[in-house]
Amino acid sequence: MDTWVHIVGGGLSGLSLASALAKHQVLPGPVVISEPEPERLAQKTFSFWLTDEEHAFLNPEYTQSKWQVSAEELTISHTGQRFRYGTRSGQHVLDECQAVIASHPQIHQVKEVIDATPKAEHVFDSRPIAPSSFRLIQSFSGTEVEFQRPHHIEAVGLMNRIETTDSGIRFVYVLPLGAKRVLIEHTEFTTKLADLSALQSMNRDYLSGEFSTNPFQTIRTESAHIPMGFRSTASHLGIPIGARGGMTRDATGYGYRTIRYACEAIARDLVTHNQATRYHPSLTTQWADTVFLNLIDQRPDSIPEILLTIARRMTADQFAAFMMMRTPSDVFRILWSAPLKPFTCALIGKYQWI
């Protein structure tokens, strides 16, 4: 039978359809995914709040009510009651979507690239898009080590140490994975592609630093530079999906959450119509995530205090609903939350002003 589905890529968001899609016993037709190297989801991370609900679909390998953001002295502590802060490896991710597309026999991976639009009723394009095309971007370099006794981390430092740097903001990222293992990432939201591996050295001088009595092994390194916006339209070999179909947040790069729900919307649409549309994010998302970046891009040192102020005044639930943009209503909580003059000026262009 001819191809009812190509899927180009198969990283989170080809295999999550493709997963999405293996849930239906029977399928109009064959389903196809190309991807050359399927092992490299493996290297990656995903981060993402939920709730009680939402455990089962999301699937989380670790959980975490407490989280925080810190700049210079001062520190906001957060405790969630209704969401949880979740993290799943890419290897727990690469080994479920494979394990559900396998039992299926209408759907089949190869191992292959694909640079012209291939032959299907529905195409859809998950391949990264280059970094020159990015509008900001954040580029972090991720250092995962096992330490011999337990680290005693309480709380997810999303946001730690938070800097400014001649060309946006520098934090560092602190995920611990259980009792003796910790993830640190020094990330950067800036005009321009970060030194890997000089984020990479800082990663190992903060481990150093901070836990000079507790030996530890690294386990593995992951780095990547991901899209925050982007500057110009790329051209498709179908419907975009993932980072490539606005499926990541311009304004944090959180994208598992979003990725996972659109594509099983889609294949949802594919099955009962045999029709899909593109995923869009909300304009009130896209208009917050605007005023977001161009602060990053004009004036990135009045950062820290905006994402502090907006912590600070903020409930751990109201903060991680934020993050994740859901409603509009989380648009004007960040109204009344920010501080009201660098906000108001970003609001109107005069970045000068702040």
Ligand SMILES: Cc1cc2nc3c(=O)[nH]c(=O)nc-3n(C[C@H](O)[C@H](O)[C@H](O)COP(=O)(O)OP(=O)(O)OC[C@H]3O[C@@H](n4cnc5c(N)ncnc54)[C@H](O)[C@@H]3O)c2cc1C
The other form holds:
Amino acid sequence: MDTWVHIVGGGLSGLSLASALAKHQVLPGPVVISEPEPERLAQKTFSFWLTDEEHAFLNPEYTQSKWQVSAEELTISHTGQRFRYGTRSGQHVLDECQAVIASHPQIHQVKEVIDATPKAEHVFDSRPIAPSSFRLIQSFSGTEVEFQRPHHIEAVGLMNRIETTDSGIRFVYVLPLGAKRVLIEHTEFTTKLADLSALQSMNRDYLSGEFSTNPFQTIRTESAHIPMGFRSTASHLGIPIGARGGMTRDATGYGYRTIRYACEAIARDLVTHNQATRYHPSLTTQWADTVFLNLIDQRPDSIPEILLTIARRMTADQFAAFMMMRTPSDVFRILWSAPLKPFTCALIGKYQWI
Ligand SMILES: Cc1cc2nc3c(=O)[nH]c(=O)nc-3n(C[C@H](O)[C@H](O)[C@H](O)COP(=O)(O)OP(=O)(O)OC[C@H]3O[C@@H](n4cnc5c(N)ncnc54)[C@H](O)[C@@H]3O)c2cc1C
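Starting from the form predicted alone shown above, please give the structure in the form predicted in complex with the named molecule.
So here's everything in the complex, that chain up top.
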């Protein structure tokens, strides 16, 4: 029988779409997923905000209710009431999706590279886009370590020690994963690709400086350049999904939550109406993110104060909503909470007045 759906790339979005389709016992035709390196997903860690009601669907392995943002001497700490910060490993996602997909007789995974549009009624393309097309870049290197004794880190450091660099901003992300494990990531929002090995050595310096009396062992490392928006439109082999399809947030690089929900909706439309719909991020979110990216590009020195002011003026749940930006009211709350001058100058393009 002719292929009904062909998914190019079996990373987060490809597997999310396939496993959402696999929930339907009988599909209109065969589904193929082409992925040359199925284990690649296992190298990532996904974090995201969620409410208790979303726990079963988003399926975190760890959740935390405390998070903080800091620069120089100032630290803003929050404890979420409605929202928690969840984390799950790429391996956990891979195992869940593979189990569902493998049990469906009409879904087949093929270990192959696809370079031309495959023959199928619906084609979805999740191949990553090259960094040369990124509008701005999030470059980061992560080091996951296990300490001999508990580390006593009680809050997720979302953006700690925010500082300006010559091409953007840098901060350290601190993610506790149980009593003795932690993931440290030095991250840059930048106009040019950051040196990932330099970021990796910052992790080592941070760990030996902060935990000099608690020996640790490195478990694994992860590094990447993630898109913060795209400058040019790539040509796709079908309907773009995942980061390629605009499902990662321009201002933060976060994509897990949106990818899971958007792929579920695409699968529903396919099965119910035999229609392949493209995901479109909200215009208000895109607009606010563009203002933020322009500020990073033009006046990175203004960013630490903007982020700290927003974090200080918002409640914990409002701050989580700001990071997710799901509704226009989340966007307007940010404009309300942000320092007036830099945003007003950015809106009229007068960055020199900031
Ligand atoms: C290291 C890392 C950590 C991240 N952490 C978070 C996080 O904590 N929270 C969050 O919300 N977001 C995070 N993201 C952002 C986003 O959620 C991920 O990038 C996510 O994996 C994007 O899913 P995707 O399907 O678009 O791409 P991918 O998961 O990268 O999948 C694309 C797949 O396409 C395959 N492929 C490439 N070329 C071809 C070809 N020619 N033919 C067939 N297959 C091909 C690749 O092998 C790959 O498996 C992270 C990203 C990275 C890189």
